[in-house]
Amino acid sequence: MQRILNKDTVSHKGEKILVKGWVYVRRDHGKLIFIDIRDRSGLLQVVFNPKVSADAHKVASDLRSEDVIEVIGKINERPEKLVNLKMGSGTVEMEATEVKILAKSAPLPFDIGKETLDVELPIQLDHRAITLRHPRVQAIFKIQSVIIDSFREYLKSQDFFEFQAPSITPAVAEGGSEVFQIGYFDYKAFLSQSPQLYKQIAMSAFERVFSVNKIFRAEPSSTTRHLTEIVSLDAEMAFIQSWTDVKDMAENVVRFILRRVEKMCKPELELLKASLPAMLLKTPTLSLTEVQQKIYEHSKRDVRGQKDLNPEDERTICEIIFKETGSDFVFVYGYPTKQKPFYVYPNPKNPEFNEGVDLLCRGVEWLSGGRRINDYNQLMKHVKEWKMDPEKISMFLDAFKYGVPPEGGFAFGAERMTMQILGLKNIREACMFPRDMDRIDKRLSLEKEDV
């Protein structure tokens, strides 16, 4: 007999099939057994009676959560006072005639039967292979899939050719300390911070590139919003006119990915209780300056003439806007030069600031970009004046040498966008299994105790 997935157990009213999946949740009532069973495709009642089938009642009589089982059963149609439409199969039962076991489970640490779980992050982290089998879970990355595809799915829809960047480079492209040095063989070499480089040498070949690439950050950070390894959604475009193009480009990019994500994952967001962020027909956009004259004008903080904004100046500036405008989003520019990797252009008539920018959401930055110098003589300028090592990246500086046209991109970080998107505390509850200082996999502090 061929397995039906719960989901579609609503087109078999009537019929006797087989199901196949998890056991969530057991409920007894008297003499009769209910199991929520859970496949992927969500859950399906199932209902054991000695008078229908005296064996597999007592079966079911010894099944715990999380064993693993095959039923064949038939679908009958739910009393209406009993419809669950919270459940995608929540107009049908199962009434179970067989059922076989095919895996037990172990005792489990704690419930994860209930809506939401109710153990600390950290231990949802420590059990992470049972944590993802629930549901709240799932449906975070099941919007994250979404939002990852949509990314993919815009870009290739504007001719955007997809590549993949390496993830040990010879040398550091953002500049600063903060990065992973490796012993490869004999060299020195780095864990990616960015497939920066890589992606300003394909788009030289290709015009419009984009990649989904893991980055890895080294920053002494144990806060809310950082994680140490990321993904990292990459585009970059030759023949802009200006740094707007690229702005407009990203507008559109997240404009597509929240309407996909509203469309094809209701039912996730309803679980969620995720209510996605208001984005207009057009974005506000403010330079630097302007965004601290207005932090400094609302709050009387005076932030005027730092060099970039602070956590606070994000969560302010997006309060402001949304007060004044109803949008969850803002893009801010013009930041000063130095402050930035040395490929990110200067403004002409001010070379002190640049034509970066970013895009900030409720609060958090969402995004990074602007335009990138083209001119080989401005770029080995900079080279030089952030003391870079030319030979390190002369594969990067060949492209330039030998004509790039005007360009630029700008990069997203996936968990942060799922973290603002749901409304989630703690941006490791949007990675399936977070690096940061204190864990891989496991929380590190406690082997540090063990040794």
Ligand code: AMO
Second form
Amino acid sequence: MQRILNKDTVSHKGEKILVKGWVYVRRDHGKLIFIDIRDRSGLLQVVFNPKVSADAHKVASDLRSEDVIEVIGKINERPEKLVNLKMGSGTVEMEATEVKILAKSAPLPFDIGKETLDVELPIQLDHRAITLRHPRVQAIFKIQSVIIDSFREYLKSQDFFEFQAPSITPAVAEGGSEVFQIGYFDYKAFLSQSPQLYKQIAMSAFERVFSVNKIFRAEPSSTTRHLTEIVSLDAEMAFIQSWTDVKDMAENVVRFILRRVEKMCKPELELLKASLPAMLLKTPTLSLTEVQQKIYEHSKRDVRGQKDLNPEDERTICEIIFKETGSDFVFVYGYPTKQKPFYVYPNPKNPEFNEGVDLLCRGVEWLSGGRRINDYNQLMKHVKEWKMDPEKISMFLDAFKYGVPPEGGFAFGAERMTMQILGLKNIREACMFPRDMDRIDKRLSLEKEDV
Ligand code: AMO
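Alternative state: the form predicted together with the named molecule, after the form predicted on its own:
Below: every chain and molecule of the assembly, starting with the one above.
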């Protein structure tokens, strides 16, 4: 007999079919036993009635959460008052005639059969193999997969070419100390902080490129918005007229992603009680100086002249913009040139400030990008001023030596995007296997205690 997925059982009413999956919840109602069986498509209620099969009922009475079973039975329509619309198969149930145990589960450390997982996040992460089975947790990663697919789909529709960036690099692209140094045979190398230099090289050959790559940041602090291993969604495009072309492309990508998530992830969004962020036809766009002035006027906190926005500033400006316009997004451009990496294009009218741009959503920055320097001599000047070793980035510099048009690009962190779209409180919820300064699968502090 061929296996039918739970979600497809509704089109097999009156038929005897085979389903397979994990015991999600078991309820004993006197003589009747109800089991919600979970497979990759969702849940199905199976009823074990001793009058229908005494053998199947006997097996069912010993089943535990997460036992893996296969069941043969008849699909019956549920009486109207017992229809459960929260379940994809909620208009039907199976009346079991045979059941076989494929694998037994050990007792679970906590109950995962409830609608919300009442377990603190660190404990959830300690037991990731189990918590990944919870429908709410699964919904987060189903949506994340749609976000990443949609990023690819939109950029391909705009004639971008996907390339693979390396993870082992000879130099630090983004500057700063957030870099993991690795031993590379007898040499020193780094885990990639960003595919930045490689996407610019690839752009110089293919015009429009994107990549979906792991990046690594040695973030020395534990916050709700930082990971050490991140999925970076990067794009770079040649022949731009202005940094605003880059901003507009980024905005179109976000709009497309939001539309796709809305269309394809309705049950998951409902399960997570998530409402998508509001994006206007034109996202409000302000310079850093204007943002700082607004923060001053609204909250009397004087951050004017600061080199960057801190997390509180990001939250405040998002609140102000939401109140003023209804937009959950705001672009902020024009950062102090010296504050940003060497490749960012200084504003020709006011070179103290650059043509870099960030996109904030619901209080958190989730994208950076902007126009880049494409003139070789100007780039070399910055390489010197930023005290970089030209030898280490010679492949990158070669691209510019041999002619690169005006260009720019941007990058999103997939986890930040997922977190902000779904209104999650901690970025670790938006990463299947999060790494931070305290955790690589297990908590490192616990490892130390073991030693
Ligand atoms: P930036 O360093 O701002 O820019 O990173 C781009 C985006 O990556 C995400 N991100 C992170 N997410 C979680 N944890 C972290 N530690 C972390 N660090 C970064 C954020 C951020 O907006 N090369 C430029 C991009 C460009 O100009 O194209 C860059 O890496 O969502």
